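Read the single chain below, which is given as structure tokens and is the form predicted on its own.
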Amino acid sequence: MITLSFFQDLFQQDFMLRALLTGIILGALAPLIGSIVVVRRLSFIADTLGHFSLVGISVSLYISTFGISFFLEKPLYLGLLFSVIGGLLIELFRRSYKNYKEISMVIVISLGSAMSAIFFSLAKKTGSLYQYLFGSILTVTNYYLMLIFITAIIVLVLFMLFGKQILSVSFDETTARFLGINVNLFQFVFMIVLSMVVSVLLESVGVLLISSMMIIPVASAMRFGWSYRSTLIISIVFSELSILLGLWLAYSFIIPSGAAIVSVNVLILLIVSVIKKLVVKRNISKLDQLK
């Protein structure tokens, strides 16, 4: 059986073994991450900061080929750099086009992507391109799962800390300003703890990948959720299934697991709308019926 000889290799094999403890960390911290950035109206941040992030992959090697090695076994370091180059990019033109802020990410995706293609032609190593474009946690090291884990705790210790002012600059920047937030300082804060994150998911799932795996379990929770901490917790379950089933999708018919999870996310999406559809349909007819 294909689900039987899954489950046993699951804990079996070391590479499934580190997918699956990628994939439970990354699955509650996407959607985290996600539900903040959905709250903004930033949810093309995470392509934006992706692409950006893939030009500090593509510095490390081109670095690497003057025989700094490097660079080219831990190329994440430049990768988070250039996110938090990205986001501080994307800041400074949402601050100067106040009335058009998406402009902002057009320019930095736009830069990002025209600097990754420089560097990774100059690097003659655009064969490692599809690697960071679509990601595989399968193919995942003890060095990054442990990297994944402790900026898990990061992030967290920083919503523990800090979790109710960064929701109300996310909600309301003016009642913010109000009650006596710096704005400032926790749009900064959200943007490196943002930019962290996607760092951390290229390697997984994958530049093209990386704002669906924070966006769409959110955008399913979205459909049942009644507040945003029970959508925040819905949204961790509809990933965590994702990744579970995705994890077996590419095992099982050897597909790029990244574009599996992303899958799964998207078929759960169309099913929790029609469940949604035919629940309201069917309290309007009980309504109609009592009057």
The other form holds:
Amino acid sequence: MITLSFFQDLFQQDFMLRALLTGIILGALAPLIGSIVVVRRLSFIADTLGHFSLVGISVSLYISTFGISFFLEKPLYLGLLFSVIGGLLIELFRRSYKNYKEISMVIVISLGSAMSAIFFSLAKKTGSLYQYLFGSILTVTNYYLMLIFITAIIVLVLFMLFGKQILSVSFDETTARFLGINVNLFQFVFMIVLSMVVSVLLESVGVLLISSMMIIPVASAMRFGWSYRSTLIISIVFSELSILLGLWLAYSFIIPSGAAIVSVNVLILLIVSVIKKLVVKRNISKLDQLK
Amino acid sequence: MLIEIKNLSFAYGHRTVINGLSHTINSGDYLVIQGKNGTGKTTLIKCLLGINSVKNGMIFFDGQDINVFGGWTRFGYVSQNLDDFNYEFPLTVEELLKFSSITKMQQSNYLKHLDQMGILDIVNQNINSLSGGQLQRVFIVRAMLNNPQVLILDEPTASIDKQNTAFFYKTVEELNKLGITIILITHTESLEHINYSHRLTMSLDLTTEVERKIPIEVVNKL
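With the form predicted on its own already on screen, would you show the form predicted together with the partner chain?
First the chain shown before, then all remaining chains and molecules of the complex.
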């Protein structure tokens, strides 16, 4: 009964249709970027940028207290700007601590958390903090859907034009230079793309769940992927599945949508890991029988 | 490409690893840099490739100072233990070489080089299923995509068994015969498989020793 009304509402209620379209786009976008983040062994980076993006949102809300309504209505713009600044800061610190990439992220995430707490407090909007920490795909607006659509188009075009260079630099930064690739430029391009995706994910899944949207479907797909392409396709399938199931769970049991989506993601990872173990075990016993 | 190293010194903090090294590598040379672990072999290569910035001493490529040199695509480099490469993520040999092929020349090159290296049959295999020897050859193919003038191999046989080591050195020798300058780093003392033209031995006490083999053509003229 709940399932039937879910599907009816999915196409009859505007907010559900928006959530579905947003989910479909994010379901492809997050693992596309997430796969590169995993290759670069920087799984923590989306969290870091999310926290720094939060500084932009809190600053925007603070500015709005001086009577400028634009900053209250559209805090995501400053969120995006600060996400990019966070990305550049990570690159800057990463060069100072070449062999300790995670140090740069700890510095930026700490700074981001501290600054956002200060500005949320100054803006007297600590109540809206929950919304940005956990997000809600069910409350996205038409304007936000359009923003995600534009971001997806930009990311796709950049990947079509420079996908090879971005992948080459991600897999092996040292030797990419000898292939004629401007390593610094493509690191910068990727950081901008990542910052954009993190900013648009902020409203629908929230700061605390951004990383899981990007990384967990890729981690699940790595169990069965035999090539980069196959791993990416499997991760997008898992991601879309988790969004649809998550939406259904959120609608049916009235729970936060971002948390429901991420929980399904983790469940898929667990199931896939168990299946993989069973497959490996069966193959080993088959080999033993042949011997 | 003529490579001139002049009075090069390099230190990590207070620990000097290269002290006043001077050496010339001519076009088409096969240089073996030999020495125990910690004698500065990889540091020297990183200086040559601009990965370590040179503050004491000078390096020239065809007379051009390394600090203004921009022709890095003339180099092919296979790093030690491939430690900078993430080869745990699922990736086929073909995918690796395809996204490493930025120019049209590179795209047309990789199948030819795979064939030359005797590993055309593994083109669809996942790189984390390859043996150490196969992986090294794949990375040499990647380094060869630009048709480099200088190929630098840092401890290339570290993860290859003895049988494949001989075959590997033969392949490198053939590349050298095509006119490519080879710079090969090794910490092993047995060099019987390697037909090098000169050898630079680096020691822990920061001294260096150079041995130059007389080319056969020169011997015949004597």
